[in-house]
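Shown here is one chain on its own, the form predicted on its own, set out as structure tokens.
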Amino acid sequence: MKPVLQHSAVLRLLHQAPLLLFAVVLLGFGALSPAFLTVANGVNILVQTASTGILAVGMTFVLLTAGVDLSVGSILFVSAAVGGKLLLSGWPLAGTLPVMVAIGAALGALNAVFITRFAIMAFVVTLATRYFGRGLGLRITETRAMNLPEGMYQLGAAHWLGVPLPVWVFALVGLLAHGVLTRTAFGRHVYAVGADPEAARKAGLYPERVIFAVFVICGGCAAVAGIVTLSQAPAVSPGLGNNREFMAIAAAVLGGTSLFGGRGAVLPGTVLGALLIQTIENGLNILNVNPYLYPIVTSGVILLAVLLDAARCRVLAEAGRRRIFVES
């Protein structure tokens, strides 16, 4: 029985790893720079996290079904490019934003069609649509930056109850996603399909429908992330959203979502993972670290996320074997 208890303790420690890492990062950067642990910088971190965090929330739905979406950065770019064209042609902001979200959801549905109807691996499909979306976005923008009207900047600069609007959008998306996953039948279906699709099918579920839905949700979240990004820097550049999918995956996995499906949570998991990544980047910026080192740090964060997920899976597998042995 003792080995089972030991595995349980290790598993609890692995589940708390993101929180422990976050505390270490806060204390470390706080000790190195007094400007880091200020209210103003804390708000700045939350604002900077909003876009990546929303992207990671959508990614969490896909990862929970044991899938992956490598096209979210391109979906963000395409929706932003179309939205920018509409705004510059005279469309009102209130009419443009829903169109951007609809485009994101439609591109997510395009991924889902190939995955569910043609049984092609999500990795292959979304890798292809990643490049397709990047090319489409460059065609729409004609590889030139588009400076957007003042209204988009005012959207990002708006405050409610003293809190910036991007933070409210991030909080709303996170709370809605958490509610869907923990309080609805659809949320339970997502976990069931991710844990064992064949068992879910035998239980009367339709895995293809669930997978279709999560990719649509992921695409919609990518478009919302694009809106938040443009509200903070109102210009559509040719490199917008490039490689953002990897940060979204890292944030979700750092927060405890398994790459193998069936385990994970938006709150506090994915949200904390996104905050951790952005806090590290913010701290490096405050310390004036050489920008060329940022990709190295980013790669280290992604590797750490994968290692934590592998460790969690290994401990769970060993604990399961121990439990079977003890019970028999």
Given for the second form:
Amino acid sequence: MKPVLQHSAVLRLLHQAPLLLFAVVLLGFGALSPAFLTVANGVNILVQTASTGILAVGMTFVLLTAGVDLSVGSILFVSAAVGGKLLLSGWPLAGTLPVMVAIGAALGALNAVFITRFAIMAFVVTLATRYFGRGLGLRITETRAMNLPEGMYQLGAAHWLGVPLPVWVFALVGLLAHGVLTRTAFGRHVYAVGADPEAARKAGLYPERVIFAVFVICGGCAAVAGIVTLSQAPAVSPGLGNNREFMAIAAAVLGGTSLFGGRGAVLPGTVLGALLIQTIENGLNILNVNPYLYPIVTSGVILLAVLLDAARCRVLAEAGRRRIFVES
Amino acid sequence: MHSPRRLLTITALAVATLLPSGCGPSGTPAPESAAAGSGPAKVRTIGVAFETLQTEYWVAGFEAIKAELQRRNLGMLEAVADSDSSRQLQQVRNFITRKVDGILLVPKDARTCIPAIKAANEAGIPIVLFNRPAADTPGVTSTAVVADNRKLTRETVEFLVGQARKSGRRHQAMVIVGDLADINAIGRKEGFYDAVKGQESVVQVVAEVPSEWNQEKARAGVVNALQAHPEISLIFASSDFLFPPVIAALKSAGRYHKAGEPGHVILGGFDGDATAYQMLVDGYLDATGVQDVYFEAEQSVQALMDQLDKKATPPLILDPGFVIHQGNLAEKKSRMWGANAVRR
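Having seen the form predicted on its own, the form predicted in complex with the partner chain:
Let's see the whole complex now, leading with the same chain.
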């Protein structure tokens, strides 16, 4: 009995690894700077996490089906570029935002068509869309920065019940995604397809439909992330969204989502992962750390989180293994 | 079933491989862009290889070079490597195969361009680097036309320190640094510290915010630094393209005021883009260091012509640039590429 108990204690501890790491980061920065552990800075971190967090929520859906979407940064850019053009030509904000989300979903659907109808690897398709989107966005913007009207800034600065709007959007997207994944049949299908597509098919599911839907969701999330980004810095620059996909994947993986599909969660998982990344960035800013140290510290924490997750998987595998004892 | 799938996979891979070459033909230049003009005298053709066109500055540089080549009745082949140094090497080799008379290169960084320069040297084709110099390497010859980032930043920040001194009080300062892998960003960072050194009674640097040339990172960094040091009243951005997030952060903190108004945060930048020009016109920006893109384009093409005419050219031609501020805006704006972009 003793080894089993030991295993379960270790497992419980490892299960909470992302949360523990987050607590350590919070307490560490808090001890080093009195300006860190304040309500105002907490709100700052939430606002700054919103965009990457939303992107990572969409990415979680795709990763859960054992896919990957390398095009989210470019989708964000294209929807922002079109949105910027519309706003500058006099379109109202209320009319522009749905168009941006529709563009994101449409580009997600384009990925999905190639992946499901022609059975091309998601990695290849989304890589192509990544370059296509960047080229298209540059064409639309003519490689010039577009400074957006005041309305976009006001959107980011708006508060409801004392909480900034970007935080509400992030919370809404996170809760909605969590609800879909944990309380609907579609959510269970996502996990089933990610864990074993063939078994899912034999159980009467349609993996292609599920995969199609997750890429559309991911594209839509990328566009919403773009809106949140523009509300924070109301300008479409030619480099907007560049390499954002990697941060989204990092946030999801930090939160315990498996790159092999079938395992992970939006809450607390991905949301916590995104918060952890942004908290480190925020803490380093507040401590005025040498800029050369930022990537070293951030990658060190990500590596530590991934190592802890790997240890958890190892312990899980060990616990599930049958033990054979040879009696003498 | 398998054939169309395979075909589509190959097509997708081909698209992924070819699209990064960005605007304009890379490696296989369009015939219509080559050898402008015809006649008995052979028109010299210059291969122009840009690392990227993903910032306004590079677009302005590209247009200035194109205009300068047209003015001198020279033909042009163009290529954009989309930040891929190995692709850029292939593009330079293609220029050599096409027997161009000279090559104008915007390298990704100081070291990865060395094989491209070597290839041009071995082919006996003059090569000039625009805006970024190559690392010193024995046996490799090139001329680079670059803005003196360190000196121009120092002059810009000295102007800001002068403004701070006029206020009669001590200012807390923030510097937003660029990508630490970019030699120009390093030059600007060093120039900033050159200017504030020994000025501690006027300016105390309390925050160094890394941006990696990313507006979102810059925005978060500025907000965080203002959170930790609410007294910050002087900000220097290593590139003007970082101003939109700075403005958003200052507005959020209720600190965005025109020069001369109470609570004004002294603002300075580098580049001379359209946003900076508009901020100067509107009275929010104190000064920015302008890279004289027209001077750089003219000197780059001139250096190529000199090399073709067997005249010696120095390894480094410095663009001194100039500091533009409220006091000299009317006089200097015609040389500010951002002002011209606004007018277009």
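Definition used throughout: the rigid core is the maximal C-alpha set that superposes within 1.5 Å between two forms. Positions refer to the first chain, counted from 1. Quick caveat, the model's predicted, so the values are computed rather than measured.
K.L.:
Under a superposition restricted to the rigid core, does L293 display a Cα displacement of 2 angstroms or more between the two forms?
P.N.:
Yes, because once the rigid core is superposed, the C-alpha of L293 moves 2 Å or more between the two forms.
K.L.:
Quick check on the domain motion between the two forms: what's the rotation angle of the smaller rigid part, to the nearest degree?
P.N.:
So the smaller part swings through 8 degrees relative to the larger one.
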